[in-house]
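Presented below, as structure tokens, is a lone chain in the form predicted on its own.
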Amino acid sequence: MGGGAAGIGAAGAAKQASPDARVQVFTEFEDVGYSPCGIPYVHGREIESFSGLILQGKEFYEKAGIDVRYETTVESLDVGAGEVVLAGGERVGYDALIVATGFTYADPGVPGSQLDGLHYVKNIRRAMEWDPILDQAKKAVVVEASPLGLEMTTALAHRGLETHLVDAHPWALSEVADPDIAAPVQASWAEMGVQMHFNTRLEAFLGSTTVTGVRTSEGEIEADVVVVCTHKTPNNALARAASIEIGSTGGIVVDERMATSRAGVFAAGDCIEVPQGSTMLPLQGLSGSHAYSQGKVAGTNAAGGQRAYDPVFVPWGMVAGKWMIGGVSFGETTAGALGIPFHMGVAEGISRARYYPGLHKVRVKLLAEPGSLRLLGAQMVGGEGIKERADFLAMAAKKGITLRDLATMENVYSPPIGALNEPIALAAQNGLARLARGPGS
């Protein structure tokens, strides 16, 4: 059930698995196996077509031999019997079932939310009708600092709307990101003319039918479209109703194969929820490379193979701004708020050779637990690298490399793509010497 990262990575795992099982995936959607997280780039003109989206298209998973059924609505579950229930009565039994049915945005929970013009970023057919909409706007307002809301907000300032981001929080990303991560973010984007609101809390939409503005706890802002960019929630109805076990996140509960706790049903992406893998707290609504390991795995032990999921150390990165930030687990903010003890490094170092064209500066927080020193989560900001750097830092936590490690890692040196000291190196040799300083350095 469900057509997106998971749900397809699933079906092609499990037809991998087992080439003679007949696979079937149900989808509410129109369409399969598109990259929704490219469509705040075609919003922002950086992609030029929604088509460059589309990865697959309808014949290619009839070649396969998975079976879609487009359009398509379960509305019940009937696990004792093996069977979902369409909308319209139709039964379809299964020896393996995969619930894949993905996220909603949260309800800002405020009057009127059900006024049109309200846009959604999730559904491809209604980004493609809204796309020319932008073409006649002035005014956009961005409803949340969350990773769609920093995306959204970069893209309709490219695009040359003038943009509102309206947040409750301090600073942009505030529940994932340090401040001094975010303020070169959100010096860029004053440079480009947005309009941040921090501090500020929705109080409504306004208009009769049609959406024309917001009003907030710092006044109205006039806006010719409103993009709602809450964060995400599992949509777990389906299991919860027939009587899935249901996690303190919200998401559905698994384990290493994907399993849920009833026999013959497992369940990836959105909808579940995972441990982190230095504290085993459960995690829930994570990436699409996520999503999508987690179909693999759930395809892959549905139709009988065997195949385990890790405990996640969450590397995550974006471009905001005229900045590329991200980190993995834990920042400063995150590890303080939930009581967990870190020692830090710190350091600005630079992309690429100081005498060549284009280099960026390049700020590396490393948190490592006390004693051990063991990498227990990162945040970085820069123009370039920082999805490399935040993929291998992920790794270095999940095998437990220390800040010591760190410090004498060896760096490619190359002008155009690499300085002579790495910044993360460079991070942890700060986090070494904080440390022979003593308590208070």
The other form holds:
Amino acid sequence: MGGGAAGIGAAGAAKQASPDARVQVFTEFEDVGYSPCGIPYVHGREIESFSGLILQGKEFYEKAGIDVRYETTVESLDVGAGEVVLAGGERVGYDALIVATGFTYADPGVPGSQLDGLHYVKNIRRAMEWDPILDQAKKAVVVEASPLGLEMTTALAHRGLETHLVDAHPWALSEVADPDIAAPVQASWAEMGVQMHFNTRLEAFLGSTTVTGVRTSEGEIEADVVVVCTHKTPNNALARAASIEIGSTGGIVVDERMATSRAGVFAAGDCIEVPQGSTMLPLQGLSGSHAYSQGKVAGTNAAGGQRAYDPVFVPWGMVAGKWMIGGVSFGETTAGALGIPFHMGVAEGISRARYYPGLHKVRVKLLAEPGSLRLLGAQMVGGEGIKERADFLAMAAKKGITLRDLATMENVYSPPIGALNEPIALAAQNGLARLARGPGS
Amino acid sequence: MSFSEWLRTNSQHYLLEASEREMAKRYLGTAPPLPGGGVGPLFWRRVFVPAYRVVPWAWRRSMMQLMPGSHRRHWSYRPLREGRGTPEP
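The form predicted in complex with its partner chain is what I need now, so please give it after the form predicted on its own.
Let's see the whole complex now, leading with the same chain.
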């Protein structure tokens, strides 16, 4: 159930594990196998057209022996009978079911949510229909500085619209990123003409039939287009109705095989929760790469294979404004919220040799467990190389690498791609030096 | 919404708000979050957050791990034990 990254990953893996298995995918949408994560970049004109986001055509799945049933809504699950019930009443039996129903955007909970013209970035066809409106639009409002909100704010500003970002928190992406990481992004948005409204609550969408603006705690903002980028919440109505166990995040409870609480039912993607690797506390709503990997595990096991998924350390990264930001697991804000004790090392380095054109600053913050100095998390902002550092640091955290290890790490030195001193090593060295100076330094 | 979902949603919100306030003190030029009004938030801000912070992290984590969720199912992966890192040379 579901034709996103998790569903398609699961279908492919099931077919690979058991080539004779009959694999069906039910999706309520017109397409599968495209990258919804690329949609903001088409709106922003960084990518020329939506066709580039289509990874595989319908004939690919036919040839692969995967029966995709498009525009088919599953209305309920009869787990006891081993059947899914489709709209119209057709019942389809299964030996194993994979729930990959993804997410829905959190309801903003304000009047006007039913107005035409509110845009939710999810379905590529709706995005194709909406995109030409941007050619005439002058003014846009983005609701919430979530990861998608950051991407859409940047995209709409890049497209030349007067863009307003409305968020109830004090800085961008505050539930993930620290203020010193968000600050350069916000400064670059200001350069791009973005008007930021932080600490500002959304109170209503305005308009009679079509949205014409928003009312906030700080006043009204007129707009030709409004993009709703609220949090991703797990789409689990069917799973709940089928008495599949749901965890504290609202995600489906799974084990390392992606097996749910009901025999023969697996789940993957944004509809599930998985433990974070150092705390073993559950998280929900990760990235497309997590969803795809989980789908492959679920598909393999559903088809009789053996594959396990590990708890996550969540490397993340994105382009926002004129910067790249990223991190691993915890930053100061999130560790502080949970009350996780940490020791920190911070450094500002450069991405290339100091004399090489196009070099960028790279700020790295490393959070380590007091005593052992094992890496707990990281936050970064810079002009390039953030993704690779986040991937590396996630593996470092998983393997128990310490600040001492990172302080003496080897690094590539090549003027166009790497400086003499790696910013990660500098941050670790600074963390150790701070420790040597004693408390309060 | 189950009790554990309600508890997580609210505790996450108010613990984050308290942390944002501390970050605003730590980083010059950062605005603190605006406190929303009402009686409900008073409990979370004045009772829950201070009480949560009095308890040592290891206990807090143990209590959170008692909540239902995926972490209670089987995972072969075991997190590294706290306090065990590379010995200082």
